[in-house]
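Listed next as structure tokens is one chain, alone, in the form predicted alone.
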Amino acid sequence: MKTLTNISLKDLTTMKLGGNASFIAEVYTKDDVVEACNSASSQKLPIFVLGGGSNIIARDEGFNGIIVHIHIPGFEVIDDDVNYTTIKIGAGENWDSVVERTINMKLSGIEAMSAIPGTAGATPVQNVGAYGQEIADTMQSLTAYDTKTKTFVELTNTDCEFTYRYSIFRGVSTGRYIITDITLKLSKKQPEPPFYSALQNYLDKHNITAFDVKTIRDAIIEIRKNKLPDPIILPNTGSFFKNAVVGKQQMDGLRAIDNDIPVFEMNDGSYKIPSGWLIEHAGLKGKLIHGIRIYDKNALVLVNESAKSYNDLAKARDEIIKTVHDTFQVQIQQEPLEI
């Protein structure tokens, strides 16, 4: 384990805002995780787990504790049969590199999550998903250090209580577990239509009718390239707001306002509405608010164009949420976690 002191969180998060962290513990093994936690306990300091920093917002006051920065490697096939391959993946592995490796193995299940920034260990935290797939669809289990019992535990898919952009790791067990690896069960069956609408529209537009995992990955990368700015060039956290989820009565009311509103029925009988559509049709797309630009190619993305502080971002966020609510009576929610 390597420990750094007084490090700017601007350099560790893709929105490029925030103060300093008192300590950064760079961890590469399970033993490093234990050492970092013991150090925090002995000093009575809080901990915060950080992966790639692409879905995290840092506050101006920084973090007076230990940031556990995950670099744990690993990619091991642990089971293989005629239909499926099961792989254990280190929490510090770059997520898109993991997807690429599974594509090269001709495995399906996470190809639609191509080009999502961040680390593998971060994917269960908010049940990362895109274009009709989410990590809950393929994740069998994960290993995590339980800071309460000071032991390593295995949690099953069911234990994680996955729902849309939610798990116990950002709910009832926030801060309790440090994920060290995840285990995915991927299919050898190639993808088949019907696909998620945005993906299907791209395939139709480009006259693509032969489907395999590489075809889908290539299409997703192109779609995302046109909709999502590179955080290295334009600081951002990707999708800043969760898609709105409403009941049938509210959905009917929204359709009375605009019959063309896109709606996706979910398994529990609720309805998902793209927050990007709501923001755009509230007249905010492309606007600059307190140094934060609502991206002109995708209203779900906030770009730090000239904001100097978390406070600037918070004011922009709150103004967007209020405008959408005033227009549609729908409350949208921030997706990134905060330090």
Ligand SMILES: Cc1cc2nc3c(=O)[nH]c(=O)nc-3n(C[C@H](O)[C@H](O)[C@H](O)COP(=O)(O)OP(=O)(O)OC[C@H]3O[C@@H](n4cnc5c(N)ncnc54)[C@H](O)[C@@H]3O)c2cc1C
Given for the second form:
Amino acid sequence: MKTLTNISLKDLTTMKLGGNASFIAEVYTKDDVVEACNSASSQKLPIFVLGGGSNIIARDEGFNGIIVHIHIPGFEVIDDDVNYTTIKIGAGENWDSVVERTINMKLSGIEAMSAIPGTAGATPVQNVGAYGQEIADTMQSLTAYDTKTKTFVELTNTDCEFTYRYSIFRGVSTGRYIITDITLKLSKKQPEPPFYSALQNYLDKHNITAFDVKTIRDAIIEIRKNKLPDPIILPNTGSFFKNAVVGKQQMDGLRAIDNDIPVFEMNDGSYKIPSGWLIEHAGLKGKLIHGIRIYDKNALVLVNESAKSYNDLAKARDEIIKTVHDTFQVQIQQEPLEI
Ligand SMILES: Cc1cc2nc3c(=O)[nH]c(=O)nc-3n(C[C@H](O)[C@H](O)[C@H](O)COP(=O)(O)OP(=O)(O)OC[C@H]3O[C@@H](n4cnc5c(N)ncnc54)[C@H](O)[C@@H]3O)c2cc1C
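Could you drop in the structure for the form predicted together with this ligand? We only have the form predicted alone so far.
Full complex below, order starting with the chain above.
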């Protein structure tokens, strides 16, 4: 384990904002995780787990504690039969490289989650998902260090209590577990329609009628290129807001305001509305507020164009939430967690 002191969180997060962290523990093994946690306990310092920093907003005051920066490698086939291959993946593996490797093995289950930045170990945290797939669909179990009991535990898919962009890791157990590996069960059956509408539209437009995991990955990468700015060039965290989920009564009210509102009916009878649509139709797309640009190709994304601090981002975020609320009476919520 390598420990660094007084490191800028700006350099470790894709929004490129925030103050300094007192210590960073670069962890490569499960033993390193234990060592970092013991070091934090003995110094009475808090810890914060960091992967690729693509879904974290760092505040200006920085972090007076130890950032546990996950680099744990691993990609091991642990089971294989005629229908499925099960793979254990180290939490520090780059997620898109993992997807690419599974595509090369002709396995299906995460191909629509291509080109999502960050690490494999972060994917269960907000039940990462895109274009009709989410990690909850294929994740069998994970290993994590429980900072409460100071032991490694195995949690099953059910234990994680996955729902839309949610798991126990950002709910009841926030900050408790450090995920060290995840196990995915992937199918040998190639993808079949119906596909998520944006994906289907792309396939139709390009006359693609034969589908395998590589075709779907290539399509997703092309779709994303046009919708999502590269965080290396334009600092951002992807979708800055979760899609709004409303009940029947509120949905009726929204239809009265605008009958063309796009909506996805959920299994539990609630309705998911694209927050990007709400932001765009509240007249905010492309606007620059306190140095934060509401991305002109996708209003769900906030780009740090010239913000001087977290405070600028917070002011821009609050103004966007208020404008959407004043227009549609819907409260949208920030997706990335904060440190
Ligand atoms: C351009 C762009 C596009 C994106 N597209 C999508 C998308 O399509 N779908 C989607 O769901 N997300 C998307 N995201 C968000 C982000 O990429 C994902 O949430 C990703 O999983 C975050 O990984 P990370 O390693 O960067 O996590 P970080 O940002 O480092 O951490 C995110 C959270 O997970 C916790 N965490 C990280 N690693 C661990 C671990 N090993 N154990 C315990 N807790 C941990 C952190 O404490 C933090 O709370 C996008 C982001 C960008 C910049």
